[in-house]
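Given next, in structure tokens, is a single chain: the form predicted alone.
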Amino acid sequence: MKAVEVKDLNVFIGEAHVLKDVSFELDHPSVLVIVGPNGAGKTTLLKTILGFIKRSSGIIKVFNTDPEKDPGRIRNLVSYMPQIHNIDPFIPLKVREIVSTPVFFGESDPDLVDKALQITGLEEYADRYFYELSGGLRQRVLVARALAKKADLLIFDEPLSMVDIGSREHIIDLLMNIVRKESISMIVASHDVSHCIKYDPYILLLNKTVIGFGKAREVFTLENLAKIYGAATLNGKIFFMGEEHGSSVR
């Protein structure tokens, strides 16, 4: 079964060529990462895929389903956090009421709300208010609230903004141990992905346009990154790009 499949998908906002003939299919359940500099159209891929976009010309199909044509079934399937700069941080709500909600529609179930407050190490906090959290503990109540969901997809924007290099790794690796006990698909669009290496998930090369999807010993190549970043250097086994990323390449 394919979780997601993409198929010569363009999108156009206003006159703007965002995304241009991008085509790469997802087996379930496995793990993607979207990598590509600021403005490569990645929040925007997550959000066509969604159905939040609707596409210009091309397939998209989540478990077999055109997120425009059945946006219900799509709820259903998909848990989905945005990125937090989209959510309003003085919101008059405590933190176990914001992870009681699902973003993405669809129902939360009381002892996934439970599960995902332990698992983010929020139980402490899930009576103090939103607003009085840090910008990294705010980004893993969005986190534990995309987990708080029954879903066979789930899909983050940029779960590791604003969080400590120390918690990165420890959320990633929360991240991949539920997608792997729950046998579920997970698509992540990061600027970080060092942490995620070492899981051998697939990467998607994104700037406009596919650069190269597959596995991440296959795509992360000085060639291929110099596509997306202008620039790419090795050090040892350390992928330097022409932005604040870096990859290992262990």
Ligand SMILES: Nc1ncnc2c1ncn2[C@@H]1O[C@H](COP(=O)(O)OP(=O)(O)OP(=O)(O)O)[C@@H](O)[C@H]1O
The other form holds:
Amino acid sequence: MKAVEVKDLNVFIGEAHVLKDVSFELDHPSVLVIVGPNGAGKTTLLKTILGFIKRSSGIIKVFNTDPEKDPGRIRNLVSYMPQIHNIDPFIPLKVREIVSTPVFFGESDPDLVDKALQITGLEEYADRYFYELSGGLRQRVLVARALAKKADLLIFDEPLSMVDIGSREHIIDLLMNIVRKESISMIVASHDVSHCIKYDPYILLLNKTVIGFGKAREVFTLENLAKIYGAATLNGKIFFMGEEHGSSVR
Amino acid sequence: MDLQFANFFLNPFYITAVIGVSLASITGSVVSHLVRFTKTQFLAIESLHMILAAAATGYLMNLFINYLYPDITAYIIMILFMIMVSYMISRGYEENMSIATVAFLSAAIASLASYGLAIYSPIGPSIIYNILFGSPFFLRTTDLLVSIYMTIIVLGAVLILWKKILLLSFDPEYFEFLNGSRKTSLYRIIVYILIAVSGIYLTRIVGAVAAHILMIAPSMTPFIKKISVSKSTIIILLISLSSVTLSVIANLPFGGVLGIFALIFYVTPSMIRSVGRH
Ligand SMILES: Nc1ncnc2c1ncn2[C@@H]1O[C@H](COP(=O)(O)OP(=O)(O)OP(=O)(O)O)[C@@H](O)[C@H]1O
Ligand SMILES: [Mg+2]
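Form predicted alone done, so how does the form predicted in complex with this ligand look?
Once more the chain from above appears, this time first in line as the rest of the complex follows.
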């Protein structure tokens, strides 16, 4: 059983060719970290997998379902945490209300909410307003909300970018624990793979097109890193040339 | 002197205005929070053109087709405008672009319909005057009854949808993820229609100019960090009622007095101590 199959995927946003011939397959259950510079198309790929963005060509299957054809089934099987910048923090909602969103819309059970608050270390903040929290705590609320929904596949878009390093490792450990214990698949877009590496996830190096896909030791080659971050290699050394992000691969 | 004083406050015109303006303030306060959370200030402001178009067309059509009540026509036209805005958004246009486009159209209709009213009706100019400035002192019993119904309808709808509107405004993408795009746009249309319908109803009581103040100002409350609807409703009630009283004493239009009071109360403090987003 595959959690996700993507074949020859092309996505245009307006005129821009944002994803080019992207293909990969993810077994179920397994963990995938998508790595790439700003503008590489990580968010776009996740949203296309969720069916929010229409693809121009190619095939996507999530648990054998085309997300554009049956969004209802995808909604049942997947939980999602969007990147934090589309959120309006000043809406007067309390932490518990936000984490309970999936329950409010009948997509989950109340006891999952308490569990999610506990995992993310938010119990003491449950009755605080979202806007009273720091950036890192706000991000944890969104992680908790994603965990409060039943799912076979968790999709996180830069879940911990604002969380301090210590808590980051702690939350990743807890996430990995759940994922393994309950046989869930997980896709994480991230700039920081350091804390995941010990769990040996699949890595997708993305810069508009797939630069590398596989286990970390196969993928993180100097060549690949150079390609993805717009640098050049010479005799095993890496040279950054300060190119505009996301524009180095054509 | 005492008797005169009592006469003033027991005057039926004054009492009518107090009831009408109170209802309008309560609705306005709730709608203003809706506007603030859903970031539809542009729609609320631009609805001035749409209200003028809808109200003037309502009266104009009433001249030719007697049984078409001006208000009902106005509500229908206003809802049509909102459906047009939503349709454009669903076709991929930006929200503000869609609102601006419908505003052009409604500005054209507003001027044509007002012109028609001025030509075809001997009382045309005073109807237009009423649409702009309202007539809170000359509300009939039916107007007051309609105001009560409208207040209940708008408040009831907002109350039922409150949590959903907050969650939608907090994270539209996640809301869409859980509810699907069709349901999400439906909630947006409902928000637009609530704003539009309230606009017409407030215009009936206090006029289009003051309606805009009531639909925007109350949620701007600069003193309250935790933006509570009940507190801001009490504040706008006090401001509106003082404005009614002063407008009688000084013989000035209600909308003008309300605008100045609202400016002093809501905007000046934030100018002085530059509040951030609150
Ligand atoms: N709505 C849009 N309109 C136009 N271009 C867009 C839009 N959304 C994304 N893009 C373009 O698509 C490309 C990929 O964007 P995307 O957000 O997927 O990148 P990302 O890898 O998630 O970046 P980040 O690390 O900054 O989150 C970018 O070049 C961006 O300019
Ligand atoms: Mg992104």
